[in-house]
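To begin, one chain is listed below as structure tokens, in the form predicted on its own.
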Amino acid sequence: MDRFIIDGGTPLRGDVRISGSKNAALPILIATLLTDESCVIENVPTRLRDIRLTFRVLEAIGKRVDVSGSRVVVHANKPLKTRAPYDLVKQMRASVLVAGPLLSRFGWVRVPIPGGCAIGLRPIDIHIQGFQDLGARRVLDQGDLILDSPLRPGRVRFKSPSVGATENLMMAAAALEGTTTIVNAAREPEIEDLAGFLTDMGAKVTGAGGSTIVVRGARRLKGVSHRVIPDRIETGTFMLVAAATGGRVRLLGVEPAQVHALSVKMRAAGAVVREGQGQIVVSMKGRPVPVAMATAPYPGFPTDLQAPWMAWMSLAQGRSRIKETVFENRFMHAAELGRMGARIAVSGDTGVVQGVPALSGAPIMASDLRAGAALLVAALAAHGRTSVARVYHIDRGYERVEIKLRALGARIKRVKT
């Protein structure tokens, strides 16, 4: 099991290129199940564990996946199976997205109830209700979800704007002749990227990025070439790393509009954030001003950046308040930050952070992907040496992170234990 050894306190400086979005690449890769033609997908963060798992899921179902750098080609290989393997699905909850394409094409699918990060229940009942609204019957059998009956176009209204459910129903609707309307849909940029991919395949998707999405499906979808958008969560994490270490970092290959909510808060806290075409420059001197924040679905402050934001606020000149409205049980990083000297009190969905002049290096452990990002921010800013265990969580969402950080001057190394 790998760990990171970090000697903190060095201001990071230089340029870093942001990888393609993991959360956009995952559904786009799975959407290739909608066609028997080859699809070429560029700017895929192929070194990430979740992406590699997705390749294995596709191959287990019947596809062939060829990888060259960040370029992925998904080919037809053999007749597709309509049952996803438990040993893979249990490792990544995004695997449940295979339900939409397979159910729409074949009228039957069996998918194990998925696993994923330990940040709360994250139920898939919204997915299931959406499929039922389009005519599916549901059966639970020995931990598996079985959906059958041919789907028909119709109207789906989500009780809350779930990203995964929106993607699943969009993919299902893309292969149904007729018009399907999804109300109270998620609005994230990753939804828009998937909509563009499905439209290129031959469906017509309008309204993505808003709360109502209309999908006009097609009986036969074609293979296409597509480039995945930049990863806005990696973008935000490097922005916070630059500020927390008191450095100056230029982020390349980004979409500034995607991190607008973070940029606004960082400027309020004293960071200088300059945006240009495909780039963001972040610099910071001194400790941040405490700024209150509440997570919210896009375009609000991303829940996936709440943890690294908390790490930065641990250094603020005063008290800040952080409210987590998206997931329960997403403050597990607070205790580990406390081992480094942070003063954080958590009550329910709210964390109160009393800033300290400096954090100190300590042995700490990542409990999930975004908590791991928080520990990286804290360790890079801290005085002394920090040992971060269970970095496989970080590897799920950050591609070659130690290499990118070293290029900015960070003293970080990966150690196998």
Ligand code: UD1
Second form
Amino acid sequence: MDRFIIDGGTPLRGDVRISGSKNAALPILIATLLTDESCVIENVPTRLRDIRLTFRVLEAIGKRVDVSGSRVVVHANKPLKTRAPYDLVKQMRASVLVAGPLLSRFGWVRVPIPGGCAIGLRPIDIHIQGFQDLGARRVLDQGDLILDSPLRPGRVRFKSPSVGATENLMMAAAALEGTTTIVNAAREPEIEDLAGFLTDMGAKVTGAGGSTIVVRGARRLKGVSHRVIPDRIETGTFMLVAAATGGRVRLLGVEPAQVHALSVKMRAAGAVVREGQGQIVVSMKGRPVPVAMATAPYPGFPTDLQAPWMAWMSLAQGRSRIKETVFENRFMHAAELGRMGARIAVSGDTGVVQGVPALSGAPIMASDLRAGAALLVAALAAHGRTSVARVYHIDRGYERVEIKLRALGARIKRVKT
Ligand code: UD1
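Could you give the coordinates for the form predicted in complex with the named molecule, as opposed to the form predicted on its own above?
Zooming out: every chain and molecule, the one shown earlier first.
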């Protein structure tokens, strides 16, 4: 298992190019199951563990995946299977997204139910309810969910706006001839990207980015070429790293509007955030002013940036509150930050952070992907040496992170243990 050794305290300076969005690429890759024609997908963060697992899921189901740099071509190969293997689903919850396209095309699908993870129980009841609204019958067998009965277009109403459920149902609806309306849909930019992909394939998706999405599906969908949007969470993480180290970083290949909620909070805390065409420049001097923050579905402050935000607020000139409203157990990083001298008290869905003048290096451990990002922010800002264990969590979502950070002047190396 790899670890990072980080000697903190160097202000980061220079340019960094942000990769394509992991969370947009995942459903788009899976949506290729809707067609037998080839699809070309550009700007895919192909080095990420979750993206590589998605290739394996597609191959297990019957596709061929050719990768060259950040360009991926998905071809038909064998007749598609209508089940996803447990050993892959248990490694990556997003594999449940194969249910939508396969059920819609073949009228039957078997997917293992993913377990909980470090940040909460993460049930899939909203996905299942959506399929039931379109006529699916559900059966549980040996921990697997079997959905049968051909779907028919109709009206789906989510009890809360789940990102994954919205994507799953959009993909299902795309292959159903007729109109399906999804009410209380999630509004994240990744959903708009998927909507564009499905529309190019021959379905007509309107309303994505709002809370009611209308999908006019078609029985045969075609292969298309598509470029994935930039990763707004990687963008936000680099913005926070730049500020926490008191540096100046220009982020290239980004979409500033997609990190608006973060930019507003960072400016309130004293950072200079300048937005340009496809780029953002962040600079900061000294400690931040404490700013309260609550996570919320898009366009609110993303839950995936809560942990790195907390790392920055650990250095604030006073006390701030952080409320996590999306996941029930997403403060695992607080204790690790505490090992570096942060003063954080967590109670229920709220963390109270009493800023300290400096953090100090320590041996620490990533518990999940975004907790890992928080530890990077803290370690790069801290005095002294930090050793971050369980880097494989960070590798799920940040492409070549140590190489990008080193190019900005960070002293970070990966060691194999
Ligand atoms: C996606 C993102 C993840 C991000 C999250 C929220 C991907 C691959 N992952 O995850 O990085 O943190 O959106 O922005 O895109 N819920 C239920 N029942 C369900 C589904 C969800 O109760 O059937 C709950 C979840 O436990 C969670 C909340 O709804 O508390 C939001 O989950 P959801 O929007 O579905 O997140 P994901 O799609 O899993």
